[in-house]
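The form predicted alone is given below as one chain in structure tokens.
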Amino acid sequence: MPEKCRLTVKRTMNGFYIGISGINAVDNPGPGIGVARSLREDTDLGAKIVGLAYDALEPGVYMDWIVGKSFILPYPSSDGDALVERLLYIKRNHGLDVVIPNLDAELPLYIKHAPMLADNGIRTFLPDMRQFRLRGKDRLCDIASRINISLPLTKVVNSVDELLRAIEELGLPVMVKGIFYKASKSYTAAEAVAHFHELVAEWGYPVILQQVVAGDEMNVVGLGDGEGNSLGMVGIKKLSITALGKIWTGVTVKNARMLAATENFIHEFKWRGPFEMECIVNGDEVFLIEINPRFPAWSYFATGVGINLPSRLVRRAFEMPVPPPPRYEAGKLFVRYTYELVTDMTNFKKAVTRGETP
């Protein structure tokens, strides 16, 4: 491992250098461009945005409107080594503060090598290990049972015969899940057992079978200080989703049982840091579906209704003031859309020949 960086935190006239992983900003995007944009609607901080991405493909590599210098970092492995290395060389070439990531599969090495990058310099603002794990699906009943909200009737299987009597009980549909990551929704005993295999093959054992349930799908956004209070939260209700499940439209929303359930996971579980609650919301009765340990790709629309999640995690992070989270109205709308960017090569070889850009 390379020497020690200065321990100073570099902030020039020009402010933070925040990077920011997730610019993957496709048909199924990432949390990142979002987030960048977030940070940067705060000019008091005066964020220096570090692109750190995994392909040289990653669309927010060349929105430099956004996103200012940007570096390709060695896939996670299961140490971690070759990304802190990557992390430490920004930090001593460029500049980097503090990382936001925001992908799944990056979150256990940053929770895992968090100290030693803060002896770096590099600050992050995360839930420790034994949080992270509350996302998995297997522990969800005693979540939801702790914040006060009901969960799908669930059925954790290691074998076909146990997903098939599964079935059985629940009947079809059924929705099919890894421990961590992904679903799909099944409407015969034969494509339960073919996404069964998928998903062993991908995250091993176990999987989770669910029922579906009706109502409207309805999510939040919120951000905990790691002492059990919450530094803001917006709740939204989808109101149409891509072919891959991402939200197109939204709309903010004020259920009273689903912002209490998630001040209560806040609380109970002292949550640090980002993190999406995903609900299906049926009259009075509250769903838990899944909790995710991170900004959401649909992040920046807390931030266009007043409530800047990122600017306040890097607040907190660098024990700046970070005031009462404000209140939002219920009723504002969000739209996603495409665009086309058009560019010069240039940034691209440089991307893949020297891993950074420009």
The other form holds:
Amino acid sequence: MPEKCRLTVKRTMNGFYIGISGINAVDNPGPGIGVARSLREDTDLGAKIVGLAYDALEPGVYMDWIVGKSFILPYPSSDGDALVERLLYIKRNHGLDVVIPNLDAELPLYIKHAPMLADNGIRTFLPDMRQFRLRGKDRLCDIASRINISLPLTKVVNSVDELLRAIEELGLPVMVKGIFYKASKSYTAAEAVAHFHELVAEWGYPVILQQVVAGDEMNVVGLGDGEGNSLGMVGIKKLSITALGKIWTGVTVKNARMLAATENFIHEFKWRGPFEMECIVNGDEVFLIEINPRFPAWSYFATGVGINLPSRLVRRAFEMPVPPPPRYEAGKLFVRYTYELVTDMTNFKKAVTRGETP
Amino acid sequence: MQKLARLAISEEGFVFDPASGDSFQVSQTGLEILAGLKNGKDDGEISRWLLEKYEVSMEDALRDVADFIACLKNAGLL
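Can I get the form predicted in complex with the partner chain as well, since the one above is the form predicted alone?
After this comes the whole thing, all chains and molecules, with the earlier chain placed first.
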């Protein structure tokens, strides 16, 4: 009788080099540190965090218990060639298996160059350009109707004339929003015109005008697999915010309509990658305010309640099995706090002179 | 009643609504009334129970329960 073949497979994992941008943990924090912290909590990944900074003074460059080695990147420019060249340098000289870009301005470049990066052994897990454009502030009307969620009355304007006509329709106060960033509440037409000019100068046309809706500010962080399935999501309500409108304390919630709309979004648009859905909830009505195509700065909140989305993203990017997301509990509290560290000038000197930390 | 059923209520009177993220503090009596409502009792049954437990007239008990229910409605909990 032949002896039973005993096959044992022992997989050794040396760990992934994971590039993380948005490590500017300042008063308007980038999402990077929360993402990096989440990845380190999945010890099976053996994540080696590579900090991708745009300034030598980004706090993440010095947070060596979270970020390993950091590199200074060129600012994301129109074609992104310099950015890609820098990533390939990091790949050759240090190691870079996957990048999680966390800043809005970077995303079009990473999406554009994703196939080329993949050919060079640098993976990403991002929406395609069509999906990215679809969730633009000027296209939210299409999304809202398809995912069964309300949208505050919205007008896209390209001139002061159009702006004034839109104000007549929407009334005052009104939200005046840039195509990529920034939103201001205007109480008079003159104030709205001033905001319009500021936004055009900074972010270009068009500008979005939106009716102000009352209610609680609730958000969802989620991750889509690109095939219409959710890899996990967590809903929260902001309990207090900073002067810049950033969350300082929050609580997990399970608002059925908001979570259903988020599921619909992933399913309907086959969203691939992380996203943040910003909503205003007023009783039974849920208004869609914005969809950000990246992790929010508070994404560690989801990890803290058991749903480690960055880890699930990396596992999916490497075609590793991703189990169904566990359920999270409503009523868990998020409290941000300030912290200081004192260090010598080594990292700063090297980052400034050589563009990378030791 | 559907909203009431989803509330998380602690023994100390801390009430959390998982759908809205709102939290409230209720008194011991309020806590007992909430428990009664969750168990499907109507305001008359709850008022009679208050009458047995506290030195209060039926008229006052009915009014207090009605006031408390109005507060719950105003807070979006009913």
